[in-house]
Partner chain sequence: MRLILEKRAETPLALRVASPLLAVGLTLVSAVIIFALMGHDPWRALHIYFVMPLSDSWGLQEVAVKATPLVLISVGLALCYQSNNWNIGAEGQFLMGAMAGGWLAVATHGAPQGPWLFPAMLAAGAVGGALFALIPAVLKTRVGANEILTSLMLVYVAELLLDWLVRGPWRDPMGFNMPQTVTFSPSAVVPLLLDGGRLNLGTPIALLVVAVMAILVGRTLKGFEIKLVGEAPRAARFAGFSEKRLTWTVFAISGALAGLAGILEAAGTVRMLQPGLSPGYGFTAIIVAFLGRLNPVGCLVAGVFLAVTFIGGENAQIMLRLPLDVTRVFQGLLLFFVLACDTLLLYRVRLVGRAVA
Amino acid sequence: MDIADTQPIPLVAAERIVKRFGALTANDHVDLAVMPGEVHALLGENGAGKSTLVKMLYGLLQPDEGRILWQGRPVTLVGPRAARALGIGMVFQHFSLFEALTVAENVALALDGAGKLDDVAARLAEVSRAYGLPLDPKREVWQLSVGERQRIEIVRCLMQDPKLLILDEPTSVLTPQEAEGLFATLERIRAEGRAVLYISHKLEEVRRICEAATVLRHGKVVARCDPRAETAASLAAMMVGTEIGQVRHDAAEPTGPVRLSIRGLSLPPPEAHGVALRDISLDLHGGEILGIAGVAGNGQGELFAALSGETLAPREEQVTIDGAAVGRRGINARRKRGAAFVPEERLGHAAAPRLALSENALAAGHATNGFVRGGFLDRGRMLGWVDAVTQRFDVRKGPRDPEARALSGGNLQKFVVGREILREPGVLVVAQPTWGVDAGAAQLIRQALVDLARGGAAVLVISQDLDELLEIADRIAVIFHGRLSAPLPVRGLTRERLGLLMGGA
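Using the sequence just given, produce the structure of the chain by itself, in the form predicted on its own.
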């Protein structure tokens, strides 16, 4: 017998895959093999080609060269339906759910030939119990936590009986306790002989649950390894091609003056499915980073809007910046007081997709950066600002001044954070500063926030990443159902205690 005939056959394999977008080669002769019953990590920094590759495995894109093999046989995936028919399921980082519909209705919409709604609900309840992902089929999605919404995405994928499950950043919005539940579910899936292709920037969890990893850099495979035999630092070095330094930060009690203050702020929900803010009070001192933890959907967006001036407070004195009451003043007035703001949604909120970077710099800084002189735009100054941000924050782009949508997510994040830090604000409010960025970019952004605070600024960081907050914050408060807990010093604070607070304990 030929030895080759005894070799195990991968469940799915990509051979010499090439995908180009104009002059950009997103995947350059990529090879990937995922075995049955394996949890396989796909790692790489932003723009490395991970998303392009999995979109081809799910039929959303077609390769320009190379081939995809399913259980050893070449296949052409003309769309997601063809991928699902083979046994490939995918759970995307951003959910695709209708909030006004029930859990069962959302699942039925996504299933091919779903049948009667009662039958879908019964099957949904059965699958959710079997995999330890409890769901009430009759509840409307807007009533659910983010963790429960992710369960819907996973359960409706499992109801299609997939042999391969692709997960993109699955723990980015979960509490530690919810993440533990997901890991237990993955163990059940693995035990059944199904495979998981796991994309995550959280390298410690990759080391814990994955038995194989393929690492991409600049569209090419640069390493294959068993992540259990590596450290988080060594995995990160494979991803970026160099050692990544640690953030230099020693947590300390706040001693500087109060630079941002909120007193008794209550606001109704901005829309039907929003969250009301309830009696929010906090003091943010110069020289400190105050972290706001919480599961998504507990009022973080509403709090950011109230701090930035996108939503005005009932009374002027409820929000003060360096002692000046600004509660009834908008975002430009607050910027003129020395505040800066970085919202969670980088493309569409922090940056206009079809505007050049210089025009985005103008949109955010026209009131404070000297871009307008005598009624005319100073385009040289605008371009100089883009150049300065690009150099300091390592923003990788082709042309000098491309449209915002032309940048990868991580590079756009570095631009919008850097654009505000370069102003040297006295107060900075930033939401999800490193969401979806690679280890190198995350270290750069986090160190810049620490350095800004140590220079005397007051920095408020809203983040769902507990590791991030524990690394850079001096104090952490938790927001739950629109209420803010008292801030706790980071020293001695554990992930478990924060997780309980995030769950409402």
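With the form predicted on its own done, generate the form predicted in complex with its partner chain in the same format.
Chain alone follows, minus partners and molecules.
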């Protein structure tokens, strides 16, 4: 194999890659080099730009700037077929298999120039044996476990004899035992001189199997390292960043009354790739900010939905707001009790992209803000609310009432946070309050949260940004695999201690 030569030319290299989606820069001058025979980790939070980058390497997206080099030569990957022709294979996080077809039929469908089905089945059996990925070509896919389905995708890639295999969060759908099997297979693939680009935010796993790592944050490369020489905590710090802000806040022990409480809440995962919540208990006091830290995908979204009432608790008394049991009540009943919520995703969850700001104010406030009288909308009040939020939270926009998607990320975030804070809620639950917003907006939002708590409200901040939590929270709990640790006072809490908790120690 020609990739075995010893020249230090990367197998694949991305140089100064820029990719923009509207106002968002998903990849901002990203450099990446994967050497032959290397298992290279691409680390970063959700939204850091990992998937965007690998989609460009696999020809699914085209870079706006920069270039991709394959064995030192610039290439244009017009599509996945071109990428496969070079020797790049990719296994996606979510599989694309036809449930009603057999393993062999699925592989034959996706293989370029597949040939006869019997030949495919024979080669499939051979490859799956060689890599220790047992598969029966004649089984129908619907009968197979998730791990077996992933094997199909991996075998399908290996049958193309790739020089580079891209795996997008492969273990997120696997049991620990299945993950062990995958690691053994990766060893074999590496031993044959093939390179692997391994996308993950599971730090222990990356330390174990990868020999190089590129860390992305907010679309930029922030570090390159040998993960074997790092600790889980130091990798976590690289992922979540270490900038220093200047919000005025003195952490204190909680003294106010309990305003939001959760008791023994367990919920099954809402979907196949979701996380189950396990026995979560929590007391949130008036006057405090409680931070919930954790690596993405450990149950943050599920916890938010359970708090907001988008997912109902099994029993009424498991969630209480100011002493009133609301576990079986929906989001508007909880809002009427004085709770307010800001979800993580600005566009699509907190706000409808193509609706005007006044209508987005209506969406969150129709039960509480007097926007509706006798079923009819009071557009004057809605606009007045938009004006008030705009003024108090310095939301910069062109027209008075633009569509939500016309605002920049920071300004929309100021709007969706401000829309809730203006109501002066007794309890505020906010997820990723400053994700992907500029420093000025982040500072304003954090200060608003601190001021709200100082006024007697209870504030819960779910965030993956450790610096943010250390800056504004009074206590921090860590969520890991759907379990919530006991909250620790921020005073005397170290980043290392949190890093260990975030890694499940």
